[in-house]
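Single chain ahead, written as structure tokens, the form predicted alone.
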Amino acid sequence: MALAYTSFDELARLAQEAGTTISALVLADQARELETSQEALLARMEADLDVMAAAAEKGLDPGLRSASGLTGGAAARVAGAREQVCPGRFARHLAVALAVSECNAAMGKIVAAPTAGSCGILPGAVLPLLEDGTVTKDQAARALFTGGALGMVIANKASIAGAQGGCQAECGSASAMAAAVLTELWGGTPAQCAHAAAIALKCLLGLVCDPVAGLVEVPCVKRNASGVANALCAAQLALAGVESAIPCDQVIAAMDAVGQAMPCTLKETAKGGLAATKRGAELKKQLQGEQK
């Protein structure tokens, strides 16, 4: 029987009784969905971490700038203070989310993961574990069936858009696919899987989406850091045995509730939040200034 993805506890759940992950309750059932081997979605989910890598690679490029001049430069800040401030992996995983995003905003190839918003914090989570050898390239793309199939029950339940749900829908899915992903990789079980992804999501909730001059760079880029911080964060409560007092599947139905009651200023229109600042309105007049 196909697999429904309007709920994340009931994969946790079957994947819990089967005895497996949820990625592997999820590969099997995408296999016979598409009619197509386990072997070759798993090349292809290997095929977008290369992707990924490479949008980690351009833009840790110290050079790099978008064509308005918001972002760049900022993933190779914090690589290179790395030993100086934050010694330890931690850095490295901030480094790679922000490296992604400012890819994306400087019209590089990168994973919607799962929007272009969001794109640097899934990396942000694997590619620094690859990197030194934490896991293998099949473990990382394994577990990203995991990530992507709570990205659908999101998607099917709520929103993933920020112009529908605000950032939340975005950065803070992310980061909660990011948690389960993190949790997987590390030998959590299926339901501290869905903790983790619980506890990264709630505690985002009410994020708004506000784009300064309407561009998916301020604050966008330096919240692909901190949705990856705080993955890292829930991935560790929940294996740890923090459990979610409110159940996954409730938490995105009150993120969905919550992006309903915001108003459209704070969902994407750059009418409100940040955008609607003092610096944010100037930025905008300059960056219009130029474009005439």
Given for the second form:
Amino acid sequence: MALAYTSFDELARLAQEAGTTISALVLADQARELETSQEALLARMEADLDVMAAAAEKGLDPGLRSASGLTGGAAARVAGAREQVCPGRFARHLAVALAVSECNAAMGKIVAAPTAGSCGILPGAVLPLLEDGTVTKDQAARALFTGGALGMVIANKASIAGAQGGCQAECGSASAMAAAVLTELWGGTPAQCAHAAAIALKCLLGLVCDPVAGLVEVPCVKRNASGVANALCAAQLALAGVESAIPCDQVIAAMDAVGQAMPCTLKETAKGGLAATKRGAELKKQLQGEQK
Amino acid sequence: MNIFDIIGPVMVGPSSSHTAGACRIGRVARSILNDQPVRAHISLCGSFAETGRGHGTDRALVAGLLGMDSDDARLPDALELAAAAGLEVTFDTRDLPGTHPNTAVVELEGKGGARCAVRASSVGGGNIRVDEVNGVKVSFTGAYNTLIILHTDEAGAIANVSGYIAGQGVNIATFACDRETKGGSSIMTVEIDGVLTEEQLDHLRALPAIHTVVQVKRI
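Beyond the form predicted alone, can we have the form predicted in complex with the partner chain?
Full complex below, order starting with the chain above.
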């Protein structure tokens, strides 16, 4: 029977009972749904990983700037920093998330995951593990099916659009997807994947979408870095056996309710939050002056 | 919805609505013109007018006019590529109360003399809706092959068209019809699951009361 993608807890339970991973269930289901082979789907996901890697490379160019000039170069700074509060691979996760997001802002090619505004978080989670050989490309591509399945559940039961649910729906969803992917890649059980997703989404609940001048730049680029850090945190907790007191599906429902309660000024209209600050208004005015 | 609607689409940034959607609007306008565009006047409305430049909306629209997809790496250079390809483009901003916040009006002139005016909106996630063609209200997304049929409002015109399409074994997914006045000029918008050949389109054109038939290829 085809999977409905309306409950992530149910997906985790089905995988747990079948003694397999969430991604294996989803991959088999999607092959049936799209009337193609699992190999073809994996090849397509690997091609998406290639696009993500190319975007990261472009975004790491220290000279890269967006058309507005608001963003660019942050990834290169983090990648080249000597002082490391976040040692080793952790800083690399942040740099890659920034890089892909800055590539997006500079009109580079990206994979929306789930949206363009949150496109740095999944690559930020996965690519560093590929770069240092911790996981193979095949493993990474497979695990992304777990993240994609969670994204489908969120899209079905809540929203992945900032205009509907605020940033929690975009970067929050991406961070939860990344947490589930990381947990599976690090050998976590399906139940732990669901806990990781729940923890990640909980920690970004209520995050508003308040882009300065309406552009996918400030604060979006930095929220991609914090989104991947949040995913790493959630995966680490879940792998250690920490459980979310609220099940994943109910956190998703809470996210939907919070999104509906959120005023329109905080849902991508650029009329509230950081967009409405003194500096935010100045930048908008400045950019509109250039446009005319 | 499938997994690649979530991990995907592959697109040139920064915005699925303001960049990828804008590119699709350009593509659909080119498809409606059904000719190589040599002149384009584009009006940006609402949020397209306010934040368009920062999102590359202008370049994305022109990339679409040149036939590019929203994942084409040449998209940021579309304005220069248009000039090189002999496509003259002008822009303005316009206030169109009551329309979707992300709206563009594209007026095109083709090499063979064809002309068209298309108003379309980017409705989220890179999806678009065409709202008006040559002054007549329509509603289609470009996700299907779409027939735009200008005809005279008279009895049997719709039955003839739908009957012919059915006879060719092609399923109609959605159908809409709107007229200016009773007995005046009217427009059918027909989204189909299959595709019609040029020969089949000629047959439609020869039906009574039918003036023009354009097939907008799925984008």
